[in-house]
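Listed next as structure tokens is one chain, alone, in the form predicted on its own.
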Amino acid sequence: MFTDARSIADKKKITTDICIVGAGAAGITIAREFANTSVKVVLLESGGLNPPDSKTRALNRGKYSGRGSNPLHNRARIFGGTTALWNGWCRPLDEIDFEQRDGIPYSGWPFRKQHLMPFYKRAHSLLGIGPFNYQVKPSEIQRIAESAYLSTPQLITTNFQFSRPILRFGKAFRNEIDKAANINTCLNANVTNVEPGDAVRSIHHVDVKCLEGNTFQVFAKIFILAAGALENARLLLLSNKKQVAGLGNQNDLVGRFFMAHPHVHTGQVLLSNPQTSLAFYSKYNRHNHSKIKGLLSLSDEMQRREKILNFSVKLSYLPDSTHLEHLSNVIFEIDGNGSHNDQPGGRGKPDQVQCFSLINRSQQLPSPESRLTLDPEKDSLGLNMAKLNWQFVPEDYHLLKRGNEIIAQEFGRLGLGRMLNSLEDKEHWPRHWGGGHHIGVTRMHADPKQGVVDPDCMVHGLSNLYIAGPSVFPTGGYANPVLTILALSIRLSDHIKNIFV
């Protein structure tokens, strides 16, 4: 059932088995795993069923420094969370994203991709997308069967699938959550403190406050923070009554290693033959009733050899013939050996030229200096606002630069076309944005000196506090995180079910 927390009596105490903070993709997925069982669940959501009012939106305010767009804006306090903003892009992380790699500091998950595969497949079913296939070829799609398909030792083709219609969790699962007799969803409920017991070995209760002023407490056997990466970290830092640095922060790791997926326009490709089709990469296509999009990426061998992280490129068709004619006069060719040829040659008439812009989405190297802390300024609930410093390291720039060089070389070597690289000097990066993906600020590691949560997503040192969502990712790959969020949430649910057996 749904309860408007503003109607709950002031200073009331609520007791349950599981308390979940946040009703986004992770929180709703976990709640559904316990729906209509004997396990009582309280689901706490800061927003309501409708788009938030200005007072609720203001709770997302904070201070930001760093390059690119402000990640603090990419949050939604509403039942369903940021799935209300999601564009439906789905794919798992790659095997190499889970590896602890030589020359890549802070890389590695505590398990391999194969461990997550059963949960990835259950997440696929939840999203209602097609078969678990991310190696589709144009030959399998009749309308674009003649499209070029790149597969070399350096460059590979992969694809995203799309949730269609886009699964807005707040609408898709509203009735199911409402009708589950064992789930009490409290809307307009803001958790202000996570309170441990006297020995600080487990959580005793959470304090909740409504903007209208009434407060209450929720006592539970198990607590799960699923409020989005930034808010998960902020809540741990705010809960500092018994541990001055905040919960789970005995090694100064909470809030560190913030990552996103930089999206950067890095160049244009001019095809040598205007008749060459790149429809697999430039168009959205359908395969087995799923909408898919082809992308270019670096092979595992190339990533290991170059000691760079994962990286992908989306091609977008540029129809402006005036721009194309200019581009064909200035573009250079890079052949398979990396040599440059400044002769324009073979550009044809403007209406025959095919040109594509390159949009990169890349993985970031985890950096402890990229972090969220608390600002002295407080919000309307009396809580310190978040202060986010999203930082890049030289390796992030090198990944983009080297990745684009490899693409240019392969296009030239294969005789497909030439590339104009518009990536600027690293001191003057082109404008970029982060895709709204917040990753890593409560990272997972078996060693409490290297991570905030253990491989079961339990906060080190607190036996009944778990964290769900992308904040636990040790590395982020380049894939949109939703599918991995769901897989980890289902995995966490199975772990907690064993506690109640």
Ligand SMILES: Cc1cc2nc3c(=O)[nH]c(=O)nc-3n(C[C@H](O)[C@H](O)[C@H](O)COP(=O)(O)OP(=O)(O)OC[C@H]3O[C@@H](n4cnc5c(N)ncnc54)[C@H](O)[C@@H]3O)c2cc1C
The other form holds:
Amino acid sequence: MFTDARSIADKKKITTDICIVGAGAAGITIAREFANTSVKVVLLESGGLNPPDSKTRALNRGKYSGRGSNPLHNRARIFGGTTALWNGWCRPLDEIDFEQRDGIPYSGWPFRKQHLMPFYKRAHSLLGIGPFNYQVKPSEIQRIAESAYLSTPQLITTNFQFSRPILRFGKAFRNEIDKAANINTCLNANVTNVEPGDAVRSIHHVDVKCLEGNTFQVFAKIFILAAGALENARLLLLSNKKQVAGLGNQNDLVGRFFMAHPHVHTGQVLLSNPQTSLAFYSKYNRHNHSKIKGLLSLSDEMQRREKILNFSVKLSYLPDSTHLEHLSNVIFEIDGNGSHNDQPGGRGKPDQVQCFSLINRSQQLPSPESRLTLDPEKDSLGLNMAKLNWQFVPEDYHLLKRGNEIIAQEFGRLGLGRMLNSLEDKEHWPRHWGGGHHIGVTRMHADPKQGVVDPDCMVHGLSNLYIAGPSVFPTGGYANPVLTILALSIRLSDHIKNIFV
Ligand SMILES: Cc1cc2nc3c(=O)[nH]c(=O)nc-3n(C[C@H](O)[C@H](O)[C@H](O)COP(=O)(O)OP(=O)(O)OC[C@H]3O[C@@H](n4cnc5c(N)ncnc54)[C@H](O)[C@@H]3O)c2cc1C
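Alongside the form predicted on its own that was just displayed, please also present the structure of the form predicted in complex with the named molecule.
Next comes the full complex, this chain leading.
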């Protein structure tokens, strides 16, 4: 059932089995796992069922001192969370993303991809996407069977799948959550503090406040923060009455290692032969009732040899490519021989040229300096605002540059075409966006000195406090996060079910 928290009597105390903070991708997934069981759930959501009013939206405001697009803006306070904005791109992380890699600091998850596979498959079915197939070939799709498919020791081809129809969690699961008699979803309910017991070994209750002024408390056996990565970290930092540095922050890790997936336009590919098709990469295609799109990525071997992270390229067809002759930002061109040449048309005439723009989506190196802290300025609930400094390290820039060189060389070597590289060859990032995937600020690690949560996603030292969502990812690969968020949320639900049997 849904309750408007604004109608809850001031200072009321509510008791339940599980208290989930945040009804977005992670929170709704976990609540669903307990729907219609004997376990009582209170789901606390800051937003309502309709688009948030300006006062609620303002709760997402904060200070941003990093580069590029401001990730604080890329969030939604509504039942369904940021899935109100998402585009449905789905793909699991790669095996290499879970590995502790030589020469890559802070790499490695506490388990391998194989361990997550059963949960990835359950997440697939929740999202209504097709079979778990990320190795589709154009030859399996009649309409584009003639498309080129690159598979070399350096470059690999893989694909995204799209949740169909693009699933707004708030709409898709509203009735199911409403009808579950054991789930009480409190809307317009802002958690302001997570209060531990005196010994600070477990959580006693959470404090909740409505913008209208009434407050109440929720007491539970298990608490799960699923408030989105940035709010998960902010809530821990704000909850500082008994641990002055913030809950779970005894090793100064909460808020650090913020990562996203920078999306960067890095150039254009001009095909040598206008008859060549790249439709597998540039079009949305149907395969076994799934919508898919091909992409290029670096092979594991290449990543290991070069000690670089994961990286992918999306191709978009540029219908009018004659303007390329006039591009002023073309810096250099690399072909298979490494020669430089500014004639963009290659062998074809300009009006025959087939041209594709390259959009990179890359992994970031976890960096402790890329972090969220609290700003002195307070929001209308009286809570310190988030202050985010999204940092890039030289390795991030090197990955982008090197990844593009490899792509350019492979296109040249295969005689497919040439790449005009518009990546600025200097110590600056080109224009980028992609601040919508918030990763890493409460990272998972078995050692409390290296992670905020343990491999079960329990906050180190706090036996009944768990975290769900991308804040627990130790590394982020290049894949959009929702499929992995759901897999981890289903895994966490299974863990908690075992506590209640
Ligand atoms: C424009 C855009 C496009 C995207 N496209 C994709 C895509 O194609 N594929 C993909 O995988 N990912 C995509 N993402 C990212 C994806 O939407 C998020 O990673 C995902 O929604 C995060 O899930 P979450 O449950 O951690 O947080 P959210 O979905 O943000 O949910 C958190 C919830 O917690 C609530 N909350 C916050 N603080 C409190 C509090 N103190 N008390 C109570 N409730 C609170 C919020 O109101 C919100 O409802 C996109 C993001 C954006 C911005």
